[in-house]
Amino acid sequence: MDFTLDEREQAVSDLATQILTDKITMERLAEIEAGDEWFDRDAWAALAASGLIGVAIDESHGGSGADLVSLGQLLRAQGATVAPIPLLPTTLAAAAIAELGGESLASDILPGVCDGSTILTIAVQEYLDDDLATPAAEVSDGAITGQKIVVEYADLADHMLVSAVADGRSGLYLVQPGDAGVMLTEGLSSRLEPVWQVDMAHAPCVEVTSADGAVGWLVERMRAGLCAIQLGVTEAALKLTAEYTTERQQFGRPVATFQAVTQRLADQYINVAGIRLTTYSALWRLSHGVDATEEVSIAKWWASERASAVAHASQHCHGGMGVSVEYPLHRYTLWNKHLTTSLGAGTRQLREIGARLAAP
């Protein structure tokens, strides 16, 4: 089994890393966090100009026609730089429109996604509902009624891709956040990102698809994308910790030379490698049309449970420096926590794997 990136995937990784490393600095992040908008528009515009936002969109709609493995490299670069941009919801909502929606809808929306002028978000989570494939929101007479939570960029999005039930079938629908019947209530995630509760009362909607399994199709790809972002987060946190412990002197020698520190970080190296392996396996299977349900759950377990271990060890090895807001590590820890719990943390993934194993 060889998950070495091919030439195209490596090019996406290198270009995304170059752009985001150049644009996303500690000073820029502090400026955004102190402002009114959790969105680096300059970085977004640079990614669009380079063609990266549309990397997984077909060339006929202005994209590059690459697969989910290439998109995973872009998401990984976002995690490594903790870039506040709507990359995951926009690219995966676009993927759903391209794959599951009609050509007319794709032609209307996807070119704007590729050039960066159209922002999309996804609304699939509901209160006290672990079964994302069977939403409580309902569609009747071309309008949707229901409530969604933890919706990113709902205030800035041109369209929300919403899961709902119509005539007993779960499907995906487009809703414009500014339309009548849509109310947004702001909250705050653990990574200090505004997230929104969306209440819809007979809000106008456009059907993308009501095909069987469409919501599950989207959720699987969202989870795999979260794993790719988490991979970037944990790789960067581990690198920061290795650099810090190499430079930090105690008792006349670098902290990294102490056996306990060396062993702790070696364990985290293995954890990051596990996140990388399982994430790439899930993305590859999804890209090639191979069933990836179990592999996505396994990857999300690693990107939750083992990623938490990386965060704890990174903070521990940094000591007091790790919680200083003048030092970058705290942002990686906050992102780690947000990603760990998004769309089901480790215990939930184990329950899903166990249920599949126990099924006749």
Second form
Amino acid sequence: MDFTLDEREQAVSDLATQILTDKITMERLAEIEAGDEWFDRDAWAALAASGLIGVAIDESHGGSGADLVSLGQLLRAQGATVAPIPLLPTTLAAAAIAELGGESLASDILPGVCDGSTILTIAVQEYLDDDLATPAAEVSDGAITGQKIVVEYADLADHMLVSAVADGRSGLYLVQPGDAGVMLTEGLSSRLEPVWQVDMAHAPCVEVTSADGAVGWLVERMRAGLCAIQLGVTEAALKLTAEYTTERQQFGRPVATFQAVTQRLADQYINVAGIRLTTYSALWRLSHGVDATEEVSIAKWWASERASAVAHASQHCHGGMGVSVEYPLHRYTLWNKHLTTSLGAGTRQLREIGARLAAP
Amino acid sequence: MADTAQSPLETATGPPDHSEFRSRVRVFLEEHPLAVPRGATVDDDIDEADSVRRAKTFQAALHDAGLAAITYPAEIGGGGLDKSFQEIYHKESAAYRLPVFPLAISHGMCLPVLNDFGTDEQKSEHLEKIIRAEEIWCQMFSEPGAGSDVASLQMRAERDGDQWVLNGQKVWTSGAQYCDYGLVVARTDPEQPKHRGLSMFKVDLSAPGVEIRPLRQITGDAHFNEVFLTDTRIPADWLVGELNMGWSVAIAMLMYERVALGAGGVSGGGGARPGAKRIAELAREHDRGDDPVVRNALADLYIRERLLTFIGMRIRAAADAGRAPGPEGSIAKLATAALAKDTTELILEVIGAGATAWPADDDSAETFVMAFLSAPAMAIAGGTNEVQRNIIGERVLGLPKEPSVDKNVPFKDLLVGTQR
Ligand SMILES: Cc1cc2nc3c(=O)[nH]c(=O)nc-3n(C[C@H](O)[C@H](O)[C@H](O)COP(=O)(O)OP(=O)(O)OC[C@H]3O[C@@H](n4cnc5c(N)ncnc54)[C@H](O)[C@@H]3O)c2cc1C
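For comparison with the form predicted on its own, provide the form predicted in complex with the partner chain.
Below is the whole assembly, all chains and molecules, this chain first.
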């Protein structure tokens, strides 16, 4: 790989950016935050209409057949516009169904995903449990019992992809949030959007896969996806900060001419470049079926640790404006912090990389 | 309220001795229902009006007991005692969380400035009320065009007979929504260079022409405001300090601010930030007590907390000895902001996935995440980190000043804010 986007990836990036910047204005976001659904249905429909939601789904199921690198461009565009849409869970649950599930499940569900009518979500996180590969949720007699937290869009999703153990094997199962035996409790995420705690008591489920490593397969792609969103978030925040500090005058000159500001922002440029390179490398390896364990951890470290530095610097260089919700930056700050802690912040990645390096 | 000029603690034979004073403080804090021992659970989920009410109730009781503004003269409502008593109060109250947060600016900044610069009438009219929290005051310096460069502010004050007429806009005014008065810096002579034509005024926030609009912060709270003054008229003798000498009053106030923000406040006895020991408990609760990464970070925080305590002691000692607060205020403020950031980050590390989302009724996770979200503001409020470092560089190390283009130009000729 040479770290430049090929024609198709560039086209996905341009189209997604165009649609999302057009739909997701700051006024629109304020409207959505004030409303009762954290979902821009209009933007979702526009993405579906131009074939983007199914970008990484096979053509036989109505998608465009591109790979994770292209999907990464879509997620990056979402981050750049902080678009409230269920993109990561829908596209990655779809990828799991396509790659790991049976053909009949795929042809049941994926066409609806591509045309925007079916929303999917992912439920893998359990309370105070960092080891996602061995969930406490259990399957018996075709029904799941257990609890999941931080489930996005559980209220709107048609299917949830749930990790659970059956006969001692971890696997992935589909549950319908509206079914008997499923209880949704609303909570708040550090992005200050609603997320759900899902309690399942003998909730009917359908097996997608119980193959070895299926949960790890999914979580690895989710982490890489979070990195791609974070890339868009940090790129946009840095751009906003460069514009603001160039415009903002104090002491008779733009604050960007103070070297304390210039140098700090130059460091953030390097941080964003690090997030970009490591994320692309991880996505590329995942797309090409090469082991990406280490690359995903490295990318997530950059997208957590160094992304935090970007959040702090961009907030700080805005002065009081960076703290106030009257100005768009705060949304990037909230997303950044949320993505940083999601599925393991920096220390967790270091531990995983260190364990591999120093293993006896 | 004491109706004599004598401190209620003072006996006929003179000031109380230290041990007697200490036991008075202890009894007061033990008995007052609003003084909560650190570590005990408190109901944090109260609205702002309630927290202001609590602050007022507590402060009035503190004053009745002769324990408010201990080193201020008894004639103006203080304790009339020397600094050694203040230190005792600090030590004793450090074990408690006191509900005085809404008074931080009023007591930490407005009170000493009014005491240093106010006229005798202003002092006798306000100091005791401020000490008792019958009145709460705020700081009105920053404007949309004037933050770090606050001397370039545009709020105008024009003389009309025996009144001043104020016009302009302030921004980021903390607490204006519940304050009675503000200390406002305004431009009284645009013919002079920017630092020289400023004056300080007290402004009644309920006066006609004052409009307060809340601004929400990233945490969703609305602690600060925009304040618009439109033809707001105040009597001529509401000038605080000398005409056109407002910059030195403002500088004094900013120094008190750094001290207040850095040294844990004058009346609070330590901020609300959880310390390393509290996080250690949290680490145990989350099974992270054995984790060397967490232990290293805890030890680091603990060492820095110590240092900050020493800096705070030094600042208070200087203040008690009657020395004007100096650049150590900048050091304390920088250290406090960095510590707040790293402390809240470690908490999130410790609580792990619980910090990504939490059940709607889980106050503790939400409190931690909100603290995390609000910590970066401490590096901005009261003069940003860069401004503090410039002060240290220029005033302590004696480095050459940053070249400035506008120092000696009449303000009216500068291209600032809407003059641009
Ligand atoms: C929570 C909070 C509460 C506040 N409460 C009050 C209040 O009660 N009353 C009040 O009057 N104000 C209040 N403020 C305002 C505060 O004092 C200002 O925000 C602060 O002084 C910075 O000004 P600014 O926001 O205009 O940022 P700017 O001055 O525009 O600064 C933008 C960036 O440029 C940098 N910069 C500016 N000049 C230099 C320089 N010379 N060298 C290097 N870098 C530089 C800054 O460090 C900052 O990162 C509050 C602010 C906050 C965040």
